[in-house]
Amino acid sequence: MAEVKEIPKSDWAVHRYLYTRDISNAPVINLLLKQVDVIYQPRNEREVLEVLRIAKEEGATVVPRGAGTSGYGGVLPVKDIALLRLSRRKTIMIDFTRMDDFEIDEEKRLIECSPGAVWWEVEKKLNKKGLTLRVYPTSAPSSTVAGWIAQNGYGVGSLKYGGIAENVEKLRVADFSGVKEVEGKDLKYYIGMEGITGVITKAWVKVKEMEEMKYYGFHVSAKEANKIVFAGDHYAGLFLDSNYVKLKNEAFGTELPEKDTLMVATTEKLDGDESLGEEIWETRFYPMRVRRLGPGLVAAENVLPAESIPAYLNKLNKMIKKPHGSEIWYSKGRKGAVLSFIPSDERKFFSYAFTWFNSIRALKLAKSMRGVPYSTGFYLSSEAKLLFGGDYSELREYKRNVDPKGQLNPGKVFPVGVFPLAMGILQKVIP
């Protein structure tokens, strides 16, 4: 069984509070959250299965958690608000941070990772063997392997290798019926599903040989950036609009020229500024660090066709009146994940709430330009049909089959209860 440690009563309240938070802080969301009843930190798959056995017997809900670096509420324990009834079911949080081991298969160019393995720890050991990750998140120094897979993220390296879904070879998952290994077309039932169909206990992810990379910076518009980024076989592309560069300078202590700026990581020779490119590359992690300027942050992240991005940024800049900025990580398939930031003081409830409405405006704008939200989680479960497209009905039926009582991370990915309805109404009433 998972190791049990006695936590002093004075500390237990703090632990329960921390486990009801991720990097986000949506207004009034606390009313929809519940305190966890039990926190397990399993050390192996056998202990995970034991936790699931207990949850099944007691009818408890199970919420898997990695590092909590996402901002969509995917790891938050939420109340059962279907039919406006508060649930009395216990909530068990499975914290995977102790399951952090991994192995490197140099011959097959694969890593075999436990769910709590941290991306950057994996990368450092890969580098010692002349290998490197094909893709990783900008939260790699703390983000866990299973967490990012469960969210189906884009990030560094996606320009050449696509999202994490295109780089997973195989998964091992556990649910109330036991353990199974899935690969090929069956991976869609777990990647991006945030643990609602089973918890990931092992992942096999593709890696590549290290190459000598150059980093180039360009002061160009978003439209010109599209031409440069997709003109060659480049590894990564990151665009910072001038507004975000200003925020970045304040938060990171950098002194970048406050202009629209593109960074390209590539093995090709380009006519760009290498010192500028290297400086942006070295500060690519934790873009949400600008929240310290608030203190607090409203963020909006949407994935758009590259051709729509220049007009999207232009309209967004006219729409948002407060200081803000956007960065874009480009991805294979001529698209980009646009992450926009609005520093705001979350201690001031009403002004923060009105600022938060801008994330809804950004989503509406993106959808009008053939965009989709980056993820669903709890906050944007109302957008699942748009995000999953033709797979929506099949995925939802699969969820019902493997978890008929709705015990696995309830309230996530698919819309349940009044909150998704409220989000839909907000999109209609917010201009």
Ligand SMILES: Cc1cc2nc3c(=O)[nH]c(=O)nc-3n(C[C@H](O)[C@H](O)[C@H](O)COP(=O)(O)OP(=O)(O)OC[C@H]3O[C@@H](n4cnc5c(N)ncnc54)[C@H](O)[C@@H]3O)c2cc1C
Second form
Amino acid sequence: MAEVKEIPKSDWAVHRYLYTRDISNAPVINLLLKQVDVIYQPRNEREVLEVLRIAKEEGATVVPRGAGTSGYGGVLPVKDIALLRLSRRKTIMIDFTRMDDFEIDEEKRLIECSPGAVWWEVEKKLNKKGLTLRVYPTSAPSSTVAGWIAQNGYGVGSLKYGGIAENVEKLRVADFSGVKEVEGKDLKYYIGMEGITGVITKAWVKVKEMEEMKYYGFHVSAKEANKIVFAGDHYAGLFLDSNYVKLKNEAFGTELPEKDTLMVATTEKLDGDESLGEEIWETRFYPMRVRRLGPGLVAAENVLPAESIPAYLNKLNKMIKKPHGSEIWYSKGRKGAVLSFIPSDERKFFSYAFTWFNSIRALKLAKSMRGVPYSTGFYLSSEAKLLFGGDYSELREYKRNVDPKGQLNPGKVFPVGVFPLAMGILQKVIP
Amino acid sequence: MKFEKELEDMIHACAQCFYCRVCPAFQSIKWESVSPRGRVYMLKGLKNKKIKLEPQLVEDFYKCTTCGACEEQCQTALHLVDLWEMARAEMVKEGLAPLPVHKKLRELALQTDNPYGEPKEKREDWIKGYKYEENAEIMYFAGCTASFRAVELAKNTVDLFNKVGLKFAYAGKNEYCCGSPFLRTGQRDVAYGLFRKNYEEWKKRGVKTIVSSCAGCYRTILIDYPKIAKELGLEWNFEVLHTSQLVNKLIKEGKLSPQKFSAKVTYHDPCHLGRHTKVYEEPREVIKAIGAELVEMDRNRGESFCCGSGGGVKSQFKDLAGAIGKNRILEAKETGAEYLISCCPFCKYHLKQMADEQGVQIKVVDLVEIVNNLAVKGEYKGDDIRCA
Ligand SMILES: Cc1cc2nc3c(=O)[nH]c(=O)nc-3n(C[C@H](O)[C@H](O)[C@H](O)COP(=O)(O)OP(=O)(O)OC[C@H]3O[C@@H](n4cnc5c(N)ncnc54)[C@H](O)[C@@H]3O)c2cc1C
Ligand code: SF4
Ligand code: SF4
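Right, the form predicted on its own is done, so what does the form predicted together with this ligand look like?
Shown next: the complete complex, the earlier chain at its head.
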């Protein structure tokens, strides 16, 4: 077709190297990954369909990519051999950089976004109309609407409005057989599915009216934090344990009291420290500045029932011997996403690789306390059953039906090939 | 390529978060090889021998105006502009840079002490008819662009100084390019030579304060010169001011009372004056002091969007400079302002060109031109600076 040539694309070696990347840097595991062969940057849905047609024709695999800010390997192509396939398939990446437009429906309180729309660009435009996002990830300055939906997760505002999954109204998705719109209970086939069932080409997301928000800081333990956070109708809650505050001070050059600290964003009046609250709120987009201290960072992220969090932190702190710290974004349903950071020099191969084991140990610990991993991606596809619970079989069946040849982002979300097995074994053998 | 520890640490500290997507070059070209995140990762790839240093990569590395927008947003607070300059200097050592136009500028500067290749004697032509000293504590540093191309900027500046009776020295043909184009494009050796000449001249004339009306010269003398002086074991004790700061000071001290300027204006922060040296408020205070109605563009101060002409981009990549400039001029148009004020001859020239190209009805002027006109007249007449 004539249009094919027009779709911006590149197979330049430097681009192939650059686009085969997310925020993780997994030692050893990266031996199972390969480079993308070509990157397409479609400008509209028609071009997305065209790229899918090419992929079908060439028997190629397709990896969708937003801003590449996820850290579970979702945007990294997996070697065919690691997926137990003997022949090498070409990998096409669909990068949504050029599909970043969006519209605001003020009446319905909805945004209609192209996949590559960036959360904070949307927020800035919403604010001009007196509206605001209900939830957004703390990577909002760069991450894309479809990227977060496809990855799924919690973020700012989740305390009141839940995860992104609870705020999506409708999706438009493309696969090898065309385009469809999905809503209601069918959304589960796409949210958190990382493109393995289809590529999101449009998303309708709920927004709200702007409200006057206050930010309060408290020096309280994780146990006390639970009481404050879930006591009222608050918008967002972020807990920084004293270890994290220490790392944060070092990385930012600030002098926050090195104590367990809670920040609550709310429209209610609370008896907390506003300047402390505001200081923490203002730096909410910079959780990873502590990476400077490595330079390099190993992270562990698990979702736990609020009641388990104090004991989890306690045990985790005893378990990890290196300097580390944790932050928690609370969510509706008395949960918290606990993100622990361990600065580690990524140039020192053995100590860096060893530090990574802490993520697995943290996962084991979380699971023993009714917790679940934050996400699956490639690295944690072994955990899909736990994460999806009763929906697991139905979701797998759906995947098999829409993508019988396993061309859509293979190796992600569900366990396929050798690596998930190895992860399972690792979890057993690591103390 | 050689990787000094500082450079290597930065490469590994990058979180790959892509907050630096605000980069004007990436916003125009959309491929990550021209984004800050991509550049950091390219350096990592070069270090780890995953990719090769090749001409296309080098070219993409130079598609950067050194505007510093990336640094402002950076998750891990990296000194990215320093990183780009260090990397470019290494590429020059490897023989793959500078790019052709930048190399040409080098040859011209080595012959004439200015990147325009103009005869040295012509440098002081613009100052005829104005009063200045050979030696004084304050030195006016006009810079190459205001001396040879945007002479109205230099003229308006000294005219204003004369009106307020400010005693200042001017080095004439013994003023040399500040070296900014060479520092920005990795040709540090040329800049060191120029630094020495200027430095000796200032010392000889007993200068204590250097005033520049060019954002690029100001950034270079304020930030780069002390570092070079330290490297060369020379003492550095000059105060460095941008004209906007001096004018603001004069107004505040009651030494300058310009008449009112009742117009709707918007202000473009030059990258080298704003983000690089954090001079955000003084120009705005001057604008307020003359009574103009200031309407900010959406992206202002630290978030200001580059005009597109810096870092050697306009000379080597005209299309890219045009795409960036178009973006900015359309943002200025959104404000509905009659005047777009800036404090840098490069920004003014480029944005004016963009306004003409895009048919945007906005008068692009330098702050000092407006103030100087108001210091005696009641109305700004809109003299154009001559730029080639
Ligand atoms: C500083 C920082 C803070 C963060 N904070 C949070 C946070 O608060 N909460 C949170 O949940 N995460 C957070 N993250 C992780 C990450 O930012 C989110 O998962 C993010 O929203 C991913 O968006 P992206 O555009 O970068 O997607 P990508 O990383 O590009 O992609 C994510 C997944 O979605 C798939 N995908 C992308 N686009 C499409 C599409 N159009 N159709 C189908 N599949 C697609 C990709 O294949 C991949 O599997 C953070 C990351 C950083 C660096
Ligand atoms: S300095 Fe400006 S142009 Fe250069 S990489 Fe940073 S944001 Fe882009
Ligand atoms: S903002 Fe800084 S840390 Fe993030 S990708 Fe860009 S350079 Fe790296």
